[in-house]
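Encoded as structure tokens, the following chain is the form predicted on its own, with no partner shown.
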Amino acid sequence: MSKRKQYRPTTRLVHGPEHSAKWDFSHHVTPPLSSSTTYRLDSAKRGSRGFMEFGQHVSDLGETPVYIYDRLDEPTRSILEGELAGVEGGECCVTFASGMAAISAAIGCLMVPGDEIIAHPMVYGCTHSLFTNWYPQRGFKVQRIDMNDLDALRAAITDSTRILYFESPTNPTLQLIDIAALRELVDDVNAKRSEDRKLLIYIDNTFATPFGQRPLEHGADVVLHSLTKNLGGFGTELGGAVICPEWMLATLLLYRKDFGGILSSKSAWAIMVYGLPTLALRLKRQQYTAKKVAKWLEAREEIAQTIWPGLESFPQYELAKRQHRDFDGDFAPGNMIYFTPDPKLVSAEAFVNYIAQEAYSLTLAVSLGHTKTLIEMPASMTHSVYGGGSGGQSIRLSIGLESPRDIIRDLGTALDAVKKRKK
């Protein structure tokens, strides 16, 4: 047994394995990089070891792998997915060149012309387009059912249907799904289903990010990570994850390999070396700032709304206290906040344009989890595929590092010159 295993996951992310099949730990402090696309082979049977080898799973304390090409697989990214299936709780992981990427992965590997995916109807607007724009003309049928409803979703389970589909807390209305209360019902499903054919539970895990949510625990089966957000941390690298059961492995990688959307393995060093060790650092500083932020938001005359799970304001808050805690078993509610300004009082493009053209301490942006302050207006920009255009009115805030006094004192400047041009 491993002694990492003894110490919490916080110290985890930090030390790395302290020993890899995959790479000599001997004497580095931190893992190398690995920069290299092709591999000398010894003789002809040792390359084609390497191809019989493919696709299984090698754990730190295996046999060292033989490593043939980087798109097969290398050591930087081997030991970076190793670090992410450990965090989550989970088998295996397999990481891509992109959150999107890895979602794709994770439904097209299983998913053959005729099944189905039943999806929650608020998503990421990436993954709504690929719902509604493409899955329909591969044969996969797709539903969109609450998935807090569950009377509603039990009656619109088929045969067909694979899998289960939604984000907790969703992009950007951060609305909760009780991971347990869907597991009993799936578990309800799959006692009448064979082996081959069991109902799966997927989850995008970004928001929360395995510090503040580890959705295995749950009953999940599957966790999808988007790498380029609070995992990564520093918005330098673009990266996806899908942290998987052992026997989807094999046909995931093979799926990577053909399909070629690999995780460089600088992207993955830099995700590794800076992004996880830091991930707990940042996450308790953002949430610190998210809740005197989200305070304040609720207390301004000009905010009609302001959503977020630290809130005892938050329509699901008990749930919310459940489903997010922490490496050290704290409440961990994220540092995503989504208002609506009163139109009445503040007109939401307006307040937006100022603040892109006079703070400091806030950039209008899309993406979320890096160490600034993110604003953007989902209804016209990563969701404008649900067609709001620019009528939605509501804010998504991804809180970063400054210090919350700044932003508060950017937003609250920014109220009072939109309010002031308002009457």
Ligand SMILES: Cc1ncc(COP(=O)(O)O)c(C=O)c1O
Second form
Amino acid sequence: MSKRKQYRPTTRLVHGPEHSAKWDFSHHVTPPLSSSTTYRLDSAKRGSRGFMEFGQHVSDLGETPVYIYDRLDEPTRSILEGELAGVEGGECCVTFASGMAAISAAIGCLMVPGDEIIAHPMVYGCTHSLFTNWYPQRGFKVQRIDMNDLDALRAAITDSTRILYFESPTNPTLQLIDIAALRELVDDVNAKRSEDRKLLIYIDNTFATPFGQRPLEHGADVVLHSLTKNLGGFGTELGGAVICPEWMLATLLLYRKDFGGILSSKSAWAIMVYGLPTLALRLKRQQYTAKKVAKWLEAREEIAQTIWPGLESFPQYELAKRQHRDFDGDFAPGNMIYFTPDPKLVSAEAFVNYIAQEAYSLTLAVSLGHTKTLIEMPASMTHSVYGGGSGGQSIRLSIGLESPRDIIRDLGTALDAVKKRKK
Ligand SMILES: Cc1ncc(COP(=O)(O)O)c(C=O)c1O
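Now that you have shown the form predicted on its own, what about the form predicted together with this ligand?
What follows is the whole complex; the chain from before opens it.
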């Protein structure tokens, strides 16, 4: 019996597996970083066994697998995958070179031409580009329906619909999708479907992370992550992950082997050694700061709207409290804020430009879930592929680990400096 199971996720993410058959490092306090593209095979028989067994689930308790070649499987990445599946409460995990590689693989390994995906209208810009620029050309049908409009969704689902796809919270607008409500609808649809044509719920959980939301508990089938963000946490590694049911594992691993978008062992190591053990600590601190910053923004007359799921004014506050719970069961509204200056009082662009030039505690940069507070304008940057549709004057803020007082002071100085004089 594993002692580890008695410990809370926060502790488990610090220590990892007690022992892993994937690699014997029982005398290392920190797991070593493997960096071998290929593996010595003692015999041709061992080589052929490795190829035959490829695609099977490798557990920490089983036999050491036959490693053959890094693109197929390797120990550091595999241990990270075990950690990610465990913390999301899923059966398996397959990592990728980036979040986009994970998203395109999780969809691509399931869909065949003629199949359809229904996606929420607002998603990360490159995901939107995948749906609008690439999939229609490849014979994948795409519909965009508000996932909270269950009647419209029910009416839109056809026999060719395979996937319902969304982010919750959405990037950048922080809208939430009620996962349990979707589950009910999907169960209804699936009652009349064969096993191999079940409709699946895919959620990109990058913003919340498993610290703040475990979508499988609410009824999702597949969870996606950009490890580049909160899970990596330090802004040094690109990566992505798919947490999936066991029946999907072999197909997803084959897809990764043949399309080749693997996570490098060096990135896997950094995410496992730095990112995961500090996840709870970073997110708690960033949320504490986000609360102070969001309340401060909400009280400023120059700011027309402040969106943060922990504010009582948040339109889906009740759903936020239900869906966003941390490892201890406490409310976890996250580290992302979305706000819109009142254009009569402040030009958003002038405000952001002032910050880019003068603020020490905030950095004008895309990405999020970093140790540093990052600010950007989605409509003209991360979501420009929408053509301005995501709110031209709105600003996305990803709270870092700085002192909240400094962030607020820098925001205040910038607002005062660019405030239009009232006539
Ligand atoms: C919600 C979300 N999903 C996926 C991605 C893509 O991740 P990556 O940049 O690691 O490919 C991003 C990137 O910003 C994101 O914000």
